[in-house]
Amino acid sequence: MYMPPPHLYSFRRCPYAMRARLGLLFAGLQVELREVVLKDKPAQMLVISPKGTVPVLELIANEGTGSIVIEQSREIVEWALRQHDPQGLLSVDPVRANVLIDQNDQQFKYWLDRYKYADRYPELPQLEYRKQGEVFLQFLEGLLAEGEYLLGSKVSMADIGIMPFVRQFVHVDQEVFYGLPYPHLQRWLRHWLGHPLFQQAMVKFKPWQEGDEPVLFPQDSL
């Protein structure tokens, strides 16, 4: 019987939904992309996933029952890799890697905000958002120190899982980033900035309406 691919609400600048297409990507899974504007998200969206946010994964069942919508960029990620991890990313220390993704999402990923949007949170300088950031980035620092990846020779979900913040912690002064001193932080991200499918990660897309006619990605079946 053939099943439509799982539709992804996702916006391309967003570190969430990076980890959600990397994920995906690692897999070998297509989805169809749904590519939305955070000023004017499609109700098709905020019906099966109220909250509003990206990245959003809806599994369309079989007619009659319903589809399973997954609405967290790591339980994409967890269950694109169930369905098929080829390089197993699964594998590698899950313990530490969960514990990794942690620290980034609830730690650094405070720090981000703040220093990215200093603007907005005039409590304490931009300086200071960035040092309090840098903590974290001294530990992966210290991580990459002893092998090419976060958690030793192979890449896990660690590395797809955090790269995608440290990219944006870089992006708002690249010139300080590459001048401080974190030559192994910035090997990894270089690396990855420059692998194949982060690049085909951020491959750009018009935004979704309905009505329109399918996108899928990645474009060719992996």
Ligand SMILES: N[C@@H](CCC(=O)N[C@@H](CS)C(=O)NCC(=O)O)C(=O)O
Given for the second form:
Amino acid sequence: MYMPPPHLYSFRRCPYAMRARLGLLFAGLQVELREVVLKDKPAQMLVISPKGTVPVLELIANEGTGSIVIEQSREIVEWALRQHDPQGLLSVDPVRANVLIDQNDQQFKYWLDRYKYADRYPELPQLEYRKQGEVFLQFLEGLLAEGEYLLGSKVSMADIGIMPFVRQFVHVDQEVFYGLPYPHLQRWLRHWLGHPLFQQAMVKFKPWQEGDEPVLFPQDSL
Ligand SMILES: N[C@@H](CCC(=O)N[C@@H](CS)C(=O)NCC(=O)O)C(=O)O
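If the structure you just shared is the form predicted on its own, then what does the corresponding form predicted together with the ligand look like?
Zooming out: every chain and molecule, the one shown earlier first.
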């Protein structure tokens, strides 16, 4: 039976959407990508997901069954890898992977936003925000001193779930980051920045509008 590709509402620079795109790429799945402008979200997305954040994955209905909407980046990653997980990401210590991603999303992201937009949070100097964010980076550094990836010798959900956020932190001031004593984290980040699937995850698309020809992501089926 023909299954139309799911729709992924995405925003290239959003770390949550990067996580979702990486999950889809590691699963070898192809979706129809709908690039969103956050200041002008498409009505079609808001109808299926009124909370208005990206990423959103819409699994298209098949003859009489309703569509299924997955509205959280972590759930999109898990859904994708449950379809197909040739590199076995889901089987690398999923409990620890989820604890690490919780720490990323609930604590590190808080300091990352303040470090990145320090002018909007004048209560503390930017350096203080960076230092608070570095508590998590130091923890990751310790893990990466033990193995190539966060949870050992194999890539896990934690790597693809956290990498986009570390990248964003580093982009605030790359010179500062590469001068900090985190050689293993620097090596890990460089590995990911050069990874073919990450590069594929960062391909640019023009914003989607209703009536556009479908744009497939990835462009070539893996
Ligand atoms: N918990 C959500 C968070 C997603 C999120 O916050 N995405 C941001 C962009 S990075 C967003 O869409 N914000 C809405 C806006 O800026 O209008 C997830 O994991 O998918």
